[in-house]
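Below you'll find only one chain, the form predicted alone, shown as C-alpha cells.
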Amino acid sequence: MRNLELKIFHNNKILVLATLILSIFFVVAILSYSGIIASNWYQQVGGSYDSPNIKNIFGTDIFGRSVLAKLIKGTETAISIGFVVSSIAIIIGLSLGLISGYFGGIIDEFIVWLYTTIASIPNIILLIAFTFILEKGIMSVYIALAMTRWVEICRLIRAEVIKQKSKDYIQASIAIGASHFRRIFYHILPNVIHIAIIQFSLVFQVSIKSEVILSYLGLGEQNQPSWGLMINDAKVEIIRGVWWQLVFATIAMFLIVLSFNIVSDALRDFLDPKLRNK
C-alpha cells in the first residue's frame, strides 16, 4: 500500500500540483479566518472600479474595496461551507447507512423510504426551500446543504454494508458472540470508510459549487464576501466593461473544483480495494 501511495504521487504531476492548489486555498482560509490577511476587505482602497493595476492587482469594486481581499474572504466562505457541509452529511450519511444495511427490516425500508423522497425532488428546489423557511446567512447554507447532501452517501454505505454483512468474517464474529456494536464499528466500519472519505472530498466541492449558486440567486451569505456574490455583481459590471471580478472568483473556483475531483479520483484509485488490487 505503501509503495502504491508513493506512486501515486511520484507519477501523477497533476495530482501534485492539484494537492498543493487546494493546500494554498485551505492556509488562505485559515489565514482569512484568523484575521491576518484580508481582515479589512471592507474599507475603500481605490476609485470606483479601477481596473488590476501595481497597487490593487485585482482591481476594485463600485466602492472602491480591494476585489483580492474580496476573493479571500470569498474563499475562506467557500472553504467553511465545504468543510462544514461535508462533516455533516458523512455524519448523517454514515450513521444511517450503517444502521440500515446492518439491521434491514422495518428500519432499512424507512430509511430506505426517506433518502429516496429526498432524492426524487431536485437539489436545486430543496436548497431553495430550506433557505426560504431558514433565515438568510450562512448557517442556512450550512443546513440547507447538509440536509441534501447526506443521500448519496447513505445509499451507498447500505449497500457495502449489506455486502460486508454476509461475509464469512461477520458470520465468525457471530459465532463466537460478538456484539452488534462490535461488529458495526470494529469489523464492517473499517471496510466502508472508505466510501465516506472519498464521497466527504466530493461533497466538499460540489457544496462550494451550491453556495455559489445560492449566492448567485441572494439566498446564501449575505454579510461578508463570496464567488457567488461577486459573480451576481458581475452581472451589472460586465456590461461597462467591468471583468476583473467575474474573471478572478470564476478562476478561483475553477481551480478549486478541478483540483478537488483530481484528488478524489486519485483518493477512490487509492482506497478502494478493487481499483487498488489491479
The other form holds:
Amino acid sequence: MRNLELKIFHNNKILVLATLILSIFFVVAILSYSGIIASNWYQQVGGSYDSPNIKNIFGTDIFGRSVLAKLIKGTETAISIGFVVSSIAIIIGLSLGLISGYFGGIIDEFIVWLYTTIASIPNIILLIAFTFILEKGIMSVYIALAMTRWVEICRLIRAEVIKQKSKDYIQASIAIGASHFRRIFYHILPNVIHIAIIQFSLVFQVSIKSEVILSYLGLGEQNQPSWGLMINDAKVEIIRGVWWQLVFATIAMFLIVLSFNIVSDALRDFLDPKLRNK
Amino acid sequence: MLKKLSFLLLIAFLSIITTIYLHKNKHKKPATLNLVSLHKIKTLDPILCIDTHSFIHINSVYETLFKYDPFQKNEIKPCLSKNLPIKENNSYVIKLKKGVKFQNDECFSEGKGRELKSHDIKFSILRNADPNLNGKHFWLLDGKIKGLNRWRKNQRKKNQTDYNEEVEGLKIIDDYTIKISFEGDNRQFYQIFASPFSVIIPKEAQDYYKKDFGNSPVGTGPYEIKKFDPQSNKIVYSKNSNYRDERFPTEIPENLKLKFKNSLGKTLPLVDNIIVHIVTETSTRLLKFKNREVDAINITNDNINFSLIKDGKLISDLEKKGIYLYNKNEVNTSYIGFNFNNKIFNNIKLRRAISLAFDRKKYNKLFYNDNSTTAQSMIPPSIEGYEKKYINPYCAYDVERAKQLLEEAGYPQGKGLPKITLDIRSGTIYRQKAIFFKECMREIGIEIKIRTNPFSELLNRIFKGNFMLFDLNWQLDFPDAENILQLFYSKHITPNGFNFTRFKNEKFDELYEKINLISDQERRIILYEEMNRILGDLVPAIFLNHKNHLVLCQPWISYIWTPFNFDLIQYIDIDDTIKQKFQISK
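Let's see the other form, the form predicted together with its partner chain, since the form predicted alone is already up.
Now the full complex is given, and it begins with the chain already shown.
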C-alpha cells in the first residue's frame, strides 16, 4: 500500500506541489480553527486601507484590520465548507446510490425521481432558495450546498452498483448465501468507493467556489471573514485603488481550486481501474 | 483689373465661408443633456413610486398644483394653480391657470392634448385614495379631506372605482375652480399639494393605458417620455410641444446670478432633449463621466468621493478639466432604530450605552469622507427645529461611560445580554457600515449579528416588527420637522404610520399633538426643539448623521438641486461654447 501511495507522486512534480499547497491550506485552517493563529483578526493593526507593507504584508482593510488575518480566517471558512459539504454529500450520495442501484424497483424509481427533480432546477437558484428559507449564515450554506451536491455522486454510484451487481463475484456471494448487508458493504462498496473518493475532492473545490459566490452575492456568511466577502468589498474599493483584498482573496481561491483539480485528476487516474490498466 | 479680380475673389471666398457656416448651423443637432440614474426605474405611476429617483422622472412629465421655489429656501409658489389660495373655514378655493395643456398623446381624441380642467384635480386626488390601486401615498391625505375616507371605504366594497361619486371635501365650482375642504385646521395644505406624488393626471390616460399606465406617462410638464421601458438602460426625454410659456426666473438671489447669467429669462425647459442613462455600477458611472459621456453624476452614496474629494474640495486633476463639485445639505437623518417591543430595549441605560459606544466621528470619516453632519438627534439641519448649538451628551464617543452605563443597566461587560441582530439592506457599503457598528459594540462587550436583506425584505421586517435593530435613512417629504418627528409618535406605530421603533412616550405624544393646535410658527419651533431634545435624551434610536448631496458636474452645465424640488432638470442649461472648447482640448 505504501508503494502504491508513493507511486501516485512518481515523476509528477506538479502533483507534489499541489498536494503541498493543499496541505498548507489544511494546516492553516486547522490552526485558525483551534485559535492558534488569526484569532484576533477583528483587531485594528494599522490605518484604514494601508497598502501592503512590512508590518502588514497583505495590507489592511477599511477598518485597519489585517488582510492576512482575514485571509487566514477565510481559509478556515472555505475549508470547513468544503469538508462539511463534501462529507454530507458523500454520505447521502453514496447511501442512496448503493440502495437505489442494488435494490432497484420502486426504491430505485423514487430515488431517481428525487435526484432528477433536484438536478432539473438550476443550482444557483436552488442555493438562493435554500439560503432564503434557512436563516442566513454558515449553517445554511452547509445545508444548501450539501443538498445540491449529492446528486452527481448518487447518479455515478448507482450506475456503478448496477454494473457490479450482475458480475460473477456477486452471483457467487448470493450462491453461498451472503446477506444483502454483506453483499452491499463487503463486496460492492469496495469496488465503487473510488468514485466516492474522486467525487469527494471534486465536491470539495466546487463547494469552496460556491461559498465564495454565495458570500459575494450577500447570501452566505456575513459575520466572519470569507473570501467572497473580501471580493465583494473590492467592488467599492477597487475604484479607490485598493486592490489587495481582491488580489489576495482571488489568489487564495485560485490556488486551492487548481490544486484540488490536479489532485482529483491524479486520484482518478490512480484509482479508476479502467484508467489504471491503460 | 487685377484689383477688381482680387475683390471678386474675396467676395466669392467670403460667401462660400458664410454658406458653409449657415449650412452647418442649420443641421446642428439641438444640445442633449446626458444624465445618470443610479437605480432602475420600475414604474412611472406616481402613486406606486416611493423612491426619489423615480420622482425626478415623474415630476419632469407631470406637474403639481404648487411647487417649491428652486431659488428661495423652502418657499412654496403656484405651479398649475393660478395663485396660493387663502384658507377660509378650513377650505381652500383653488383657481387653475388657463391654457395649460396636456401633452399630445393617443389617449386623447385625435391625439391632441386637451386643456387641464378642475375635474383632473379631483380625479388625481381620488386616484391617490383609490383602495383598488393600492397607492403608497394615501397617508398624506388620510383623515384630512372631508369625506375622502368615507369614499375610500365605499370603493373598497365595489369591483370598480366610481370616480364620479360625490366627495364632500372636493367641490368642482367651474372648469377652472375647485374647492377643497378639510376636516380640521390643516396647515400642511400647500405641502400636500406640492409633494412629488400629488401630480395631476388625466383620466383618459388611465382609462386608455389601463395596466400599462405606469409605462405611459401623460402630463402637463416640460418634458414627455414617449416610450418608457423598465427593462431599458436609458430613458429618453423630449420637450413637450404643448408646454406653456414658462420662463427661468429673473429674480434670483445675487449669489446665483453669475452662475445662471445665461439662463435668466429664457424659455423653459432650457434643454430640449435629455437622455438618462441607467448605470447601477459605481465604477462604470465614474468612467462614463470621466470620458465626458455624461454631464453630471451623483456621488452622494458612493465612496468614490474618497478618490475625488480632499478636504471638501475636488482633487486638482479634475479641477484642471473644469469639472466642479456641487455640494449641498440634504434633508435626511440616518438612524439605527431599537425595537421597543423587545423588552431589553426598554432599558434606557442600555440604549444610552450603545449610543455612547458608537464612534460617529470615525464613521463620518470612513464612509463619508467627512462630508456629512454628525447627528445629535432627529431633526436635520436647514429644518426649523434644528438647533446648531445643541450637543447631545449621548451622541458623544465615550467608551468608559458606555461601559459604566452597561454595568448599571445590568449587563456588566455585556454579560447576560443576548446576541443582538442588526438588520440592514444588502450592499457592500451597508455591510461595511454594519461591521463598523459591530466593532464599536464589541469594544463594550455587546455582540452584534448582522443580517442582510434585500431592501423590500428589510421594509417588510420593519413593518412586521420582526427585528431587534434596523438601519434606515429618513428623507423628509416636506420642510417641516413634524415629518420626521412622526417616526416616534405612539399613534403612528406601524402599521398605522412610520413609528418603526414602536417607541412610546407620553410627554412626546402630548407635544406632538399640540403642534397642530398652534398657528404661531415661532411657538411651534420651540416645541420642535423640545421634542428633538426629548428624543436626544431618551435615545429611541442611535442617531448617525445627515448626508450631503454631492454631484460631479461637467464645466458646461449649470447644475441645480434643492431637497424638495423634483422638476429641476428643466432648469439645467448647457453652454455650447464651453462644451466645444473642452471637447476640442480633449
